[in-house]
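One chain is shown next in structure tokens, namely the form predicted on its own.
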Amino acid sequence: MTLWDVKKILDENQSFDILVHKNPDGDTLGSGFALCRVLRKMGKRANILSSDGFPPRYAFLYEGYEEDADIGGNTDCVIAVDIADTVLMGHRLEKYTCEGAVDLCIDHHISNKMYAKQTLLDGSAPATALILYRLFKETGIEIDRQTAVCLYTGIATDTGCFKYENTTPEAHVAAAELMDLGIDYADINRRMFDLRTKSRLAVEQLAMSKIEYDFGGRMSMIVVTKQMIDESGADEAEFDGLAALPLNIEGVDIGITVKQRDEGRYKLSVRTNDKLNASEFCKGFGGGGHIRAAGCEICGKLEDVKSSIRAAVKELLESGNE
């Protein structure tokens, strides 16, 4: 579908539920709040729905946002932003996981399951927020300062402050045009990439002190357990960006962060260099994502999970899957 097809959907409906994925990050929240703000300025009714609420570290994105209680969960249109698969919605949004529950999905993940009735997908876009920026600009929708803050945050976080391989010239141009609208981009970048709480720093130091290397140093892996998180008092959202650490080591081709969700359930965040395909690796465990950044979940005892990871990495390295 085209950008104008999406604009038609926005024009023809009056009320919207906007879904963001569980453990929300800067792109899903930036995209969600940007779209919600635009819809409300168009005279529409819109709410953001998140299984895990809105993390405090992103409070500057939803400044002034209040839930429209009169919508009552019976909207004309349900839009998912930055959600490649219904399993990523979380248990509180379970009613939207059944077939036909989502009217429109706007996404940039090549692993998108095409679960929505209609999908605006660009797997080459570094962030869903960039797709929304195109939508607003192409169709003449005004981007005010707060909307620009949301869009810039989404683009910046999913490109690692424009350091990741997925960064495109278009992302730089869009960021520059959003900066021209008067946003405090330096403050956003500091919040997203430089600030650490003491609790986050404690977990980060502990995890890095126990980093594991395999295959001649080509793979590095850190494990963050529930006990480590609970003892630190760190909030879930504080761990955004932790996944990049294992790959930031010389000689490493694949960096894996294993984060315990519940007893016997672990989330893998996989980052690779330009030699390996992270999405293909995660597909083997029922996950997916981008070529150099992807994720999945594995259930079992930690040592068994780590053994499964090593076996899959061995196969990946031997195949040279790019």
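What we label the rigid core is the largest C-alpha set whose atoms superpose within 1.5 Å from one form to the other. What you are looking at is a predicted structure, and each value in this text was computed from that prediction instead of being measured. Positions refer to the first chain, counted from 1. Compared with the form predicted together with a further copy of the same chain:
- Remark: the rigid segments turn against one another between the two forms, and the hinge among T159, S220, Y96, V203 is at V203.
- Relative to the larger rigid part, the smaller one is rotated between the two forms by 24°, as taken from C-alpha superpositions.
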Second form
There are 2 protein chains.
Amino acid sequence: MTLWDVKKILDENQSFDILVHKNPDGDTLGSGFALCRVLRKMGKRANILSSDGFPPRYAFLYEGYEEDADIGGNTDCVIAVDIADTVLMGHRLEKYTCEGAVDLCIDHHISNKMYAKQTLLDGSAPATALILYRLFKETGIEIDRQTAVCLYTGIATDTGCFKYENTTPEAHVAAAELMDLGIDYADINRRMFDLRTKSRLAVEQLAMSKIEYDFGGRMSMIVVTKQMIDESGADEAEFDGLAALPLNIEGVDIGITVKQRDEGRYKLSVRTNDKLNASEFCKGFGGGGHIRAAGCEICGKLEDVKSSIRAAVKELLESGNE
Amino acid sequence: MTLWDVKKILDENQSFDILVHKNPDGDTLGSGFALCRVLRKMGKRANILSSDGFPPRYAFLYEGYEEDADIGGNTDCVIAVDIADTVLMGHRLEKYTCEGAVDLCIDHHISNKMYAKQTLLDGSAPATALILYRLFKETGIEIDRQTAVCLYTGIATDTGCFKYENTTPEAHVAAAELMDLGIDYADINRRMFDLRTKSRLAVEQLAMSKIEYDFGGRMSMIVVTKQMIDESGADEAEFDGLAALPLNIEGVDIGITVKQRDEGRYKLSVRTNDKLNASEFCKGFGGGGHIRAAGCEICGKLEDVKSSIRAAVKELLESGNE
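I have the form predicted on its own already, so could you send the form predicted together with a further copy of the same chain?
What follows is the entire complex, opening with the chain shown before.
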């Protein structure tokens, strides 16, 4: 479908439910609040529905947003933004997971399950917010300052502040135009990329203090046990997202984070640089993923799990995979 | 002077010394190697002179560069890039610090001392590499892939990967055009922003493990003593650049790094968010700097130094400076 097909849907309906994915991030929220804002400015009624609420760290995205309590249970149109699969809607949005419940999905995940009646999909776009930016520009929908804040945040967060490979020239050009609308991009970036909570900091400290190197520093491994989590006093969720840390060390070709799930069950997150194939590595343990980022589970005693990992890394380093 | 005045200088001279500043960073090296490359492609002879060599982490900038040993001691033209002041040239470039030794300076530091015969200065540009980008574009000098690598690196490093306030829409547009030349920007960014050496990691671990909070978490302080440095086994220089860490914690309004210089002499690096004035704070101790980043020295026993800091922070938090 074209951008103009989407514009027609916005024009022809009067009330909208906008769905964001569970554990909402900067792109789904930025896209959702941008879309909601332009719809309301078009004189439409719209709400944003999230299984996990709106985390306070994104408060600057929903400044001034209030739920429209009188919109009723039956809106004309349900739009999902940045949701590749109905399983990502989360518990509170279960009623939207049945077939035909979502009228329109706007997304950039190549893995999109095409569950919606219509889908505006571009798997080469680094963020859903960039697709919305195109939509607004192309169809003459005004982007005001607060909408620009939302779109910039979506693009910046999904590209790691324009750092990752998925960043496109178009993303930079969009950022330039959004900055021209007077947004406080430095403040946004500080909130999204620099600020850490005290407890997250403590968790990173703890994890990094346990780092183990092997094979002349080519492998690094962090093991997070249930005991560590309990003793830290931090929430278990704070221990997520550590997977990038072990690879970001000079000389390391494979970085592995091992997190204990239950007694005798360990979840591995494997990251590799361009010399090694993480997906191949994880397939050996019944897992899988991408070439540079993959995962798997290994059961057994921790010492045995670590031995298995080392043996597999040894094989990987020695094989033609290098 | 205009970009075309600079082009004329490049055209009219045959041999060039290009100077970069001491402790060279991504912008001075990116600018230097970009300029050297285009000059050589114009059929000119050019070398890059650095007091501190070319650090290996920037090796991708000088791939294929070899010193022109036959250029002789007397080149036609000396160009300084990204050097605001002759004191920043460093020991090995002392002969260029006398008046009239530098023919042309290309720089973006508003504090430029105007020591060169001619200066192309734009204090609003986030990087010297961006000024060179304008020069090449405007005057029709071809930007090839390797030159694009150099320019992108200069712009990205000086803006913190487009994160900081100094980032401009123009910087994003330039990045977009440079990416179109096929550079591996993700690899550059990983090298510049994500990769850390094992010893740097150990130093950060050590420093962060010593963090102290006060005033309900509004102040954070890291103290690095000579004893800590000695016991760490790391080079003292590894302890530089820690100043941003204490402020990057949620709820902190003033982050202070205290580094022992000699017995009884401590150097403070002070960072504040937009609620407090770091420069005012440091003036109270005979130092100064910018509103959000400033420095000073305090002499005395460590416990007394810390008491003085706390008293001054208390005053700052209570004053109208908030």
